[in-house]
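Next up is one chain by itself, shown in structure tokens, the form predicted on its own.
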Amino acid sequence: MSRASLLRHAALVAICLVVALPIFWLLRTSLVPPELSYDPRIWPEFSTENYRTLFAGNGFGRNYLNSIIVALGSVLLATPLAALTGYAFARFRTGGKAARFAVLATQMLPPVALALPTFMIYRELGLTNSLTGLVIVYAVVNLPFLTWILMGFFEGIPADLEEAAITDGATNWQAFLLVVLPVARPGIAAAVVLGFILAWNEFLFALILSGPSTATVPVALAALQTSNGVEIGKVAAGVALAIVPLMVVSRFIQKYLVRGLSFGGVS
């Protein structure tokens, strides 16, 4: 092996170590006794106390379940609407460029600008401190982003496929449901996963609209900062558990994004 090759491999190993070190230290901090959280030794003692107290004393299991319900519910609500809107933009140019810009412009608003109006509306409707309310607001917030993702996938599907189906007697709806959606399945899967990640990580609306029984994982982790300081061991344990779904869906999305690159082939 040449010197240049050795240097390249050494650089790659160094980069991997830099990336992996925070994750390793996070796991290490979560698996040592709380009193040894700040110990500089690599692994002074093994303990699962942080995980036990996190679930038994802080009710983290309920928060975890809330996050799963809200993230999945918002994705199931937003994705069909995003698919229909994205398809309308891609095929029929509905609303022209103004409508596309309006959808994109909503993403430019800082979430804090929407927080107070949303809270006032939810208070009048009785949707505060409810998982249903969080599902709705997450779906609404993520809808423009998912629409733009799916619009790009639909634009990559040749219109010849739909025209051939319509020529054979299919209606526009049948062409969309039976021809376009199966071809766009990798793109839809990618949008679902990205929507799930956005909903899973959302903090501001969950902080304002949820209560003790409906708090999500980000809110529960923020609550571990007490008057006695940050319970770093519990935070590390909670973060370690919180990244598990994200790692799973990130692995899942890679396959579908690669499959999405094959869109557009017409023989």
Second form
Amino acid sequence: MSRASLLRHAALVAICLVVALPIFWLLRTSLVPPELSYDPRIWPEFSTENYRTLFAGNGFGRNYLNSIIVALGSVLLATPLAALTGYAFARFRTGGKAARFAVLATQMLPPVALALPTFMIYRELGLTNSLTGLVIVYAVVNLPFLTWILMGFFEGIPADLEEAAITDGATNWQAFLLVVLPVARPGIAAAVVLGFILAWNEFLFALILSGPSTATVPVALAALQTSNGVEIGKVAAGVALAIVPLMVVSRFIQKYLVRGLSFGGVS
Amino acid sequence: MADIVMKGVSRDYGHGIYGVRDADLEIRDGEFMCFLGPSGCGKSTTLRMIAGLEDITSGSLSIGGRDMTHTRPRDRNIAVVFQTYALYPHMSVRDNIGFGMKMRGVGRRERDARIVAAADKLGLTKYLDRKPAALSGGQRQRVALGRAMVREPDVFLMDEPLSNLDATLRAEMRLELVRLHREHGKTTVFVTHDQVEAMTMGDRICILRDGHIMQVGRPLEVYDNPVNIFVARFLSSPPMNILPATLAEGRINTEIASFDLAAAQKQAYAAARNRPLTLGVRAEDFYAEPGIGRVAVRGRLQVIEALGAENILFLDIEGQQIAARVDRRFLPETGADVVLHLDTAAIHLFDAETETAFARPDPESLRA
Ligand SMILES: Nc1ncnc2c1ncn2[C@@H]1O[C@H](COP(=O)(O)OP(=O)(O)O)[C@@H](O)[C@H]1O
Ligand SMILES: [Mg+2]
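Could I see the form predicted together with its partner chain next, after the form predicted on its own?
Whole complex next, starting from this chain.
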């Protein structure tokens, strides 16, 4: 190995350590007995106690399931709507730049500004403390962002394709479903993943709108910061588990995600 | 019967921009019609209006005697071959070719049979299960053709289908398209900016400029009798030479030569007397040797393009830039003084202001 490449590798290893160290420490903290959480030794003793008490004592399983339902549900609700809206923006006369900007502008509102009115509406509708309520609000909040992503994607697909389908005898719907959507699959996959991650990580709406039985993972983890101090071992265990679906999802879909976000089209 | 009749057809894009304006055109049943013109002249717009992919903002269009001005594309029974081929990238060649039949509810059995027959005709049998990405440009082109043919439409619309192929393949496909047309005999509209394609393939050609139809006619007819300078220059390569000229007492005077007209020419060009004219001479109407009806011109050779079969000379004659196409054996040095002989029977005369042509005399009367 040459000197230069040795240096390069040393630098890369250093960067990797910086990135990996917090995650390693997280795992380490979650897998030692709670009383040794702050112990300076690297791994004084192995224990799964944090995980066991998190599930048995705090009912973390329920929270985890809630998060999965809410994240999946909202993304399944929002993506088809975003695909239709994004397609309309990309292909038809739909209010031009102003309308597009309006879509993006909704993302500039601080979430708090929406959270309280939503809470009041939900109280009237009886949707507080319900998973349905969370699914709906996440779908709504993520819709503009997903629309924006998919719009860029549809714009990258040559209009020739739909025109070919239409002259081939397809209706507009058939052209969309049989030609445009399959071609846009990488973009849809990217949108699904991003929508899932956004919903999975969301805290504010979940805190305000959920109740004891419908709390999601971020809410449950926040609740571990009690008046008796932070239960850091359990927090570490919960965070470690919260990372798992994100890793699975992005690993599984990495090639789509990269293609989806970088090319935005077919060539 | 699938003739196409356009009456006063325009495509207004707003803000005073027209893709096509007031186009009147009749395309006969079974005819191979070429739309020819430079980029941006409205060829694609016109084709797309026939296809129904572009709104007709005024005027009317009928196909096969039925008004189709506002008919949806899928109800026109036309097939389009796009410049980019527009193959469905996620489908196999088989599914690409079969898509149209599927949409029109053709049964699976018949669909398969027709796909196989079309693939056979186009040499695609081996590739039926491949995706378009795994095909060469020429093969993709054939799939696009197959997709159009297999539906047995009334009309084929092709937008520069050969422009993405290399020269050899393009020449091959030119012949093949003509052969296929002879077989199926369907009305075909073929868009191109290449005059060779238009001249060799079209039963008739339609020349457009800036959204207006300039001239429609059989290729040689248009070549011999262009209605204006634009058509004359666009149809020849190198473009027709043009020079300021006058006509007085039966004699044409230009910077490069003066010569007497033949009797038939004098008669035909009576209206051109004593006004500013533009003389048009095609490159091939210069000769290395003198001959009857030829007048000598003398100039300095600036560039020579030896093409093998012939030479193209670019000369400076009395300050005028002249291109001449001569026999391959005539190969003077660059910078040399060269004498060429202009065939005075082959000239074209245009009004210098309106650029429209004066009708030429009947070629028979010139030979006499
Ligand atoms: N959507 C559009 N909006 C405005 N102008 C257009 C549009 N599409 C085409 N044009 C204009 O119409 C003219 C004809 O275009 P086109 O038919 O594509 O030309 P071509 O002969 O190269 O196929 C061009 O000047 C082009 O700029
Ligand atoms: Mg074009």
